[in-house]
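Only one chain is included here, represented as structure tokens and corresponding to the form predicted on its own.
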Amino acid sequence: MVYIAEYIWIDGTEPTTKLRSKAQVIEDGKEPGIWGFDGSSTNQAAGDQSDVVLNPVLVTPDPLRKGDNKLVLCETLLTDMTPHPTNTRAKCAATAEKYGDLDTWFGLEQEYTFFEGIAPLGWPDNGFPAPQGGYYCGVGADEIFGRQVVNAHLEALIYAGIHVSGINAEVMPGQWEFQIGPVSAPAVADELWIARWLLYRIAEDFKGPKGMPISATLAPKPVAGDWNGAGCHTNFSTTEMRESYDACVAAAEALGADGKPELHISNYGAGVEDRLTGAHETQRYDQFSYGVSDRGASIRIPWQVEKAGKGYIEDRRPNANCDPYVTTQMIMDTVCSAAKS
């Protein structure tokens, strides 16, 4: 008998990566090894010299295709088995072995957003929905756009073994997100990456009401004007900030040191600045701040985090389409070396 393992990859497109996957047909009692795809189709290699490897770091039960099939995500390598130059996992892998000691962990908040052709999910022909105000966590046919989508993916979330939190409707109407962790780097970003793809995968089997298919993006302001963006609000703690309210403020100061701003907000996806204007719960792309329960500021300390003496704090400026490897990685750097400092 066999099997099929659906192998996952991050390509090299720019500005924003995309995630590829195909498929190998494998005997049962045999694990999913390394493999190879054509990296001059994905911006990843020159024709001349066209292979890339890929080495699986993660492997989950599948829920689409059930039984004994596998989901096998992947990182690149070159041929000489180094890790390829778009391989923005081994660089976090490796940060968060240099200070294992601290015992980092992470909770990423996916935002994203349902189209049906060129407009947003249960937006009308012509003109735009309502104003924002009913949609964020709503109910009802009339405010809501989507559900059975997020239904579906939630479902294969919690079968493939992913640490998913929880979901909601956002504030942008046909806009939603779900939650990952708490899990440790690099592991959160992979299953985030995971996450994606069976996100985009499980849509394609959706239509919406005017009969055409449902597609999800990370884009990190979908519609311009007066509407919210999408972002992907990192949570972020250490041992010592678990203990201690000081180790929290500690760690939002670290963010805001000299030259850490610009640093963050040029690695935290394409169009940050559309998205963090000052507005629609944002700080500004060129200004910093941190503060306790505001939407606001760049950092935010929940009122709980306060309350309780301890916890974690949430860097709302990466985009939804950030590369988890990359935020968790600069986080880590920045946070980590300012604490052993």
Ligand code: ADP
The other form holds:
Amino acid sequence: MVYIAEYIWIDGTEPTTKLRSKAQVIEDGKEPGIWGFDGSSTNQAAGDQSDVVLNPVLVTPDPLRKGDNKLVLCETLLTDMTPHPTNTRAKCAATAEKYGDLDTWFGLEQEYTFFEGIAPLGWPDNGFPAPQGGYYCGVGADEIFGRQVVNAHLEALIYAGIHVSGINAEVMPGQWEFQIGPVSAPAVADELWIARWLLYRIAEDFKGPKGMPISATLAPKPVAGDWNGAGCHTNFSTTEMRESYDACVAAAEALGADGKPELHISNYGAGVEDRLTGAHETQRYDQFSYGVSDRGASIRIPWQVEKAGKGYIEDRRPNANCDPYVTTQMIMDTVCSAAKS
Ligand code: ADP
Ligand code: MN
Ligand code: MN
Ligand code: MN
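Switch over from the form predicted on its own to the form predicted together with the named molecule, please.
The complete assembly is shown below, putting the previous chain first.
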């Protein structure tokens, strides 16, 4: 007998990469192995040297095909087995290894927006729904759009063994969030990429009230104007932070050190300046601040952390469309190097 392995990888599209996948039929008893694809069709190679290698990094049960079928998240390699230039995982894994003794954990809050055709799901074709205010964690068909997809996605994540910690409806109608973690890097980012793929894939099977298929987008500011953008708040802790409040404050200080805010912002996802305006629960992209319970700060220290005198902090700046290998790598590099100095 055979099973189906859906190989998933991250392409080379700029400024924001895309997910790609294709299936391989494998004999029972054999593990998913090294494979390859045509990089000239994914912005990852020229036509005359088109082969890019797929190296499995996370294999999960397939919640859609079920049975013995699998999802296989891969990193991309050149044919000499070194990381492909678009492979951001390799650097993340190296930094995680370097600071392995600090045991950094991450919790990623992935926000996203459903669309039906050219409008967010549930929005009228012309004009706008009632202003923001009642939608966040709302209930009822006048406030909530896409819950069936969200529930199907949540069940799929659990089936696949992804460390999903929750879901919620967001401030803008049609906008949602799921959280992955706490898990260490690069595994947390592997899980987020599979969770993103499952979101897109599962939405394909649902239709909106206009009869069109539902799509999900990680666009950071899907609707201009007085509507919340979509982020990927990145919560993190080291062993020391989980034991000491001073270490949490030191981590926030390290992220604000000379040159660091600009460096981080420029790696936190395309269009981050459009989202970090200083309004809609954000700090401006060109300012840095941290504070307890402050959703208008770059870095928030949750109130429970202040009260307990230990825990984790939240970097609110990463965009929904960020690369979690890059954001977690940068945070480990900045915070762990400061903690060691
Ligand atoms: P918010 O109040 O910002 O909406 P959420 O509940 O959506 O917060 O997300 C918080 C995230 O922080 C979750 O993914 C959770 O797993 C993660 N988290 C909790 N404790 C830690 C920790 N010690 N280190 C890193 N992440 C953590
Ligand atoms: Mn959240
Ligand atoms: Mn949120
Ligand atoms: Mn948050």
